Amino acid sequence: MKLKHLAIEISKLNGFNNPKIELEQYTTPGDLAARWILMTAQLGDLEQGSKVLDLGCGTGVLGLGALIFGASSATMVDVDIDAIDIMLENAKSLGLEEKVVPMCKKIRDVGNIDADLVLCNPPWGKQKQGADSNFIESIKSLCLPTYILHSSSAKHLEAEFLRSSWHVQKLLSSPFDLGAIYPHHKKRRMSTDATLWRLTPP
């Protein structure tokens, strides 16, 4: 699948109606999500028929993008029922609802999931320090190849996984468009720098 086609399909998906600042809800841009998904395929972690786990799925950009690529199923986990509802609407619009397994629960309560890889864009801790800690612990517990997007200024992620003997690979850094969706955003368009990491268990 070509990058441009995948990016167009992902960009058609509905975003958050009323994003919650406490959950740091931002939609991953379609072009970045498409690059991310194709990179997982190029590195051999996403294949036709793969089972994907999208941790903190939001409106479903990553998991649904993987399904568009050819994954067989996507378990979509988010604490916010409103996000889950939008994700299910997006899945239905693509005719992929039967391949989606929705889970509305806290990340620390996920437990073991039958999956081949994890896709994750967690809260970066800009509103609440340590907001990503449950995601990190869940990823360690799942012990699956993981592709995670985080703030380029975050130093703890790489250190945390190296301490646990995981292989850590920096794949790309890219501007992440924040839009102007929250009251504290003073400009029409805002962006920050994000880094995509590949984490593989020991």
Ligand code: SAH
Contents of the next structure:
Amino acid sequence: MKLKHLAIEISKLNGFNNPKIELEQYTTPGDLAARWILMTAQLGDLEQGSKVLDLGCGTGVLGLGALIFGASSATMVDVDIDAIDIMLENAKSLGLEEKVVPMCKKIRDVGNIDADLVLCNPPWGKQKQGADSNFIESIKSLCLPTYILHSSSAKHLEAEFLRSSWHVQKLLSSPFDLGAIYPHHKKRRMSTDATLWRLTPP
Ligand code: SAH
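So that was the form predicted on its own. Now I'd like the form predicted in complex with S-adenosyl-L-homocysteine (SAH), please.
Expanding to the full complex; the earlier chain stays at the top.
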């Protein structure tokens, strides 16, 4: 699949209506999401028919992007029912709703899921320190190949997984537009750097 085609399809999806600051709701841009998904395929973790798990799915760009690529199912977890509703509308607009398993739950309540890989852009803990810790714990216990985007300034992610004997690879860094969606953003647009990591269980 062509990068440009996937990026265009993902970019057409609806974003958050009223993003919730306490949940750090930022949407991964279509071009970055598309690069991310094609990289998981190049590295052999995503194939036609794979089952993906999107932790903190928001409006669905990652899991739905994987379905556009050819995954057979996407379990989509988010604590916010409004995000899940938009994700389901997005799935319908693609004709992919039958491949989606929505789960409106806190990450810490997710338990074991039948999946081949995890895609995750969690809250980075910019609003509430440690907001990503339940995601990290969940990823460790799922023990699946995982692709996670995090603030480039975060140092704890790599350290945490290395300590647990995971293989950790930095795949790319990219400017990440935080938009001008929250009142505390005084500048019109806010951008930061994000790093995509591949985490492989021991
Ligand atoms: N994955 C999407 C959204 C990223 S924003 C994308 O890349 O575009 C982070 C998402 O995590 C938000 O949708 C937020 O509602 C969700 N979230 C935050 N804390 C959560 C928790 N404890 N359990 C489940 N979802 C959570």
